[in-house]
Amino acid sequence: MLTTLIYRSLVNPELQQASIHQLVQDALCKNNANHVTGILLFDGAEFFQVLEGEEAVINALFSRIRADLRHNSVVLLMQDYSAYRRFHDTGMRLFDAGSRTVESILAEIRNLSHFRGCYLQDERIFRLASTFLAQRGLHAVPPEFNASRWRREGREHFTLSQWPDLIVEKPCQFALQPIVEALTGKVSSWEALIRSPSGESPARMFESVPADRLYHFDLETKAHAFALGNRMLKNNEKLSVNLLPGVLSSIPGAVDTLVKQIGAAGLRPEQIIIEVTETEAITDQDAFYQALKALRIAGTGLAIDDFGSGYSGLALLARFQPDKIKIDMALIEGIHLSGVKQAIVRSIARCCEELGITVVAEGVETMEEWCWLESIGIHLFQGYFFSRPILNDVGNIQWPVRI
């Protein structure tokens, strides 16, 4: 099965220029072996290459590249299924960028023999060459971001006296879990995730439960994560909470009694902040942006939690701008070696600050991960890389330290 695959990566900076030579060298010899074709971009410190060939051959051939210490920082583009080869007994066809104009290397791109123009994915491998060309170094994360100058550090948050004991004969408990500001060693919130009386999983939970009391059960455990979040918020510190958006648009007075519950926890408003979840539909919608209207007007804090997910998306973002978007982790796991999250992320982060929105990155479990998202200018992180969720209470915090 014919397959297209585009990535981009840097040069190892220890490798010498004849060095480079011979990898090319090498490379044509093998990709002329296994009937791989193609085209190589070099700049001078990066690579952007288009292979093509079977499928099995140019997934074999990507795992060794990602292995290949000459290479760092390889970054997948694209993987599409192929109708035709472009580059015909073409093993690898080397363009000089750094010696060339754009304007030649696309004009002899273009005039490959098998390069049609009138082909939408020819457009589409045309457009990223010309992308690669025009923002060189754009893509390259800063060297104070480099994972290998990093090390996790951990750091006990709370002391064993300051903890609240485990919550009892409840009908829920709760995982906690911090949200960070990774430079700054600073907690910037808690949420407070929920479990089955047991300790079982939100799935768990809510399979015990009704469906036509889903929406009153959801609402009525908040009152029970206030009252542990009035035990153990810190100064500054607030407390984030998911709510079910049929919560808001189908219980009357959801909001006032969300905001009594506060009040009776020995909380502030302006200490909670309230995740709208994008995973479910949101059936009446002016019923639900009326409720969204009153939680600002109450003082509380609004995010759109797993964004990038769900139903909503940007039509949701449209009417209604919180103060937070989580993005969901699905975009955020193996972001470094993904071009698509990258854009998409990039994309996110570049409109939310245009907003004025603070972007929170969910699900971040690797060093490369975090290193990635903080060299576009995320700050706020919550995952595994971090802490773990912990029932009723807060483990270790790592944080990264520079080595």
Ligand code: C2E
Second form
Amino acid sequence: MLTTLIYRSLVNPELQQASIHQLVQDALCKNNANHVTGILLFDGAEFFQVLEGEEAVINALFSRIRADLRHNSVVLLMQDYSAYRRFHDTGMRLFDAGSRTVESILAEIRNLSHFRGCYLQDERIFRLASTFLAQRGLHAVPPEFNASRWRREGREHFTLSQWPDLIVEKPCQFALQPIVEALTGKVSSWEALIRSPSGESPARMFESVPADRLYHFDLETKAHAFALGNRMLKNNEKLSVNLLPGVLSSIPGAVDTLVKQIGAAGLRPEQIIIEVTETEAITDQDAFYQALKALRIAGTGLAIDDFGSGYSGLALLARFQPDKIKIDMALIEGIHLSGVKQAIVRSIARCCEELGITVVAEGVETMEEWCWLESIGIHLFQGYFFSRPILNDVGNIQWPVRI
Ligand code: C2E
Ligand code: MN
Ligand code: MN
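The form predicted in complex with the named molecule is what I want next, because the block you gave corresponds to the form predicted alone; please supply it.
Expanding to the full complex; the earlier chain stays at the top.
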């Protein structure tokens, strides 16, 4: 199957001019041998390459490029399939983007054989090249957020294990995971994640609840999360809890119940953030939005969870604007390697900034992901990189520190 893959990368700054030249020549030569065609734009510091060829050949080649220490920050911009090669009689064409004008390069690409058709696919390749040339010099993550300049340092938060009464005879338990402001070393909030009495996942917990009790169960169990919050919240920290949207739209008085639970636990509504998960379609929209209004009036914080996955990301945001948006971890995983995820997350962050909404990146697992996110101005994170959820407790949090 014929595939087209486009990436950009930065030349390793330690590489000498002669070695860079050698790298480019080797690549052109190998591509010819493997029947890989395309274009290579290079300005002495940044590469933009269109590779077309058999899928297995291109994938193997791209893996080698990713692993090649002469390339830094290899970011995949596109992988698509097509019925024909655009560059089949021009091989791998090299353009010197450092000395030529953008217009002349783009005009030449346009005029290459097999690229003159009116296929929309061609247009996309052309636009990617044109965007790359327009943004030359802006792709590098600022040096201060180079992952190699940071290490992690664990700091003990505190432990709740002196309160064994938290875990006896409950229909469920909760694990706690911090949402952190990485650069200031502050915990912004703690998310209470439900667990079965024996500590199993939310899915296992909910499986054991009869379907017609699910919403009531979800609501009732929040009382235990608030009790936990009462023990552990410090200073301005907040507690986040999750609710199925159906709890709010189908249980009359659900918000009153929540407010009573919060008060009974000795907490104030401002200390609580309600996270609405988007895992199910919201069937009774009007009742749902009425409940959200009631939550605003009661004074709790509101977050859209798993933003960008599930049913109603943008539609939900268009209708109501929460205090916080938590970007789904599927968009965060490997973000430093994916031009597609970078474009999406950057625009979510920009949109939230314009709307005054706080952004949290969920599921951060690596230093590289954190560095990339921090470099575009996201400051709140949740993920194994900082701390895993801990049953009825909080433990060490790993903080990034400069080397
Ligand atoms: P969520 O609200 O998006 O919570 C984050 C989930 O991601 C948690 O899974 C957490 O353990 C996991 N996670 C956090 N950081 C990382 C990471 O770096 N990598 C990976 N791979 N995973 C990470 P958990 O505890 O299994 O919860 C799953 C989902 O169950 C939650 O997703 C939430 O939607 C739901 N849930 C949890 N507690 C409740 C609850 O009380 N009520 C309702 N309705 N749903 C709940
Ligand atoms: Mn959540
Ligand atoms: Mn989530």
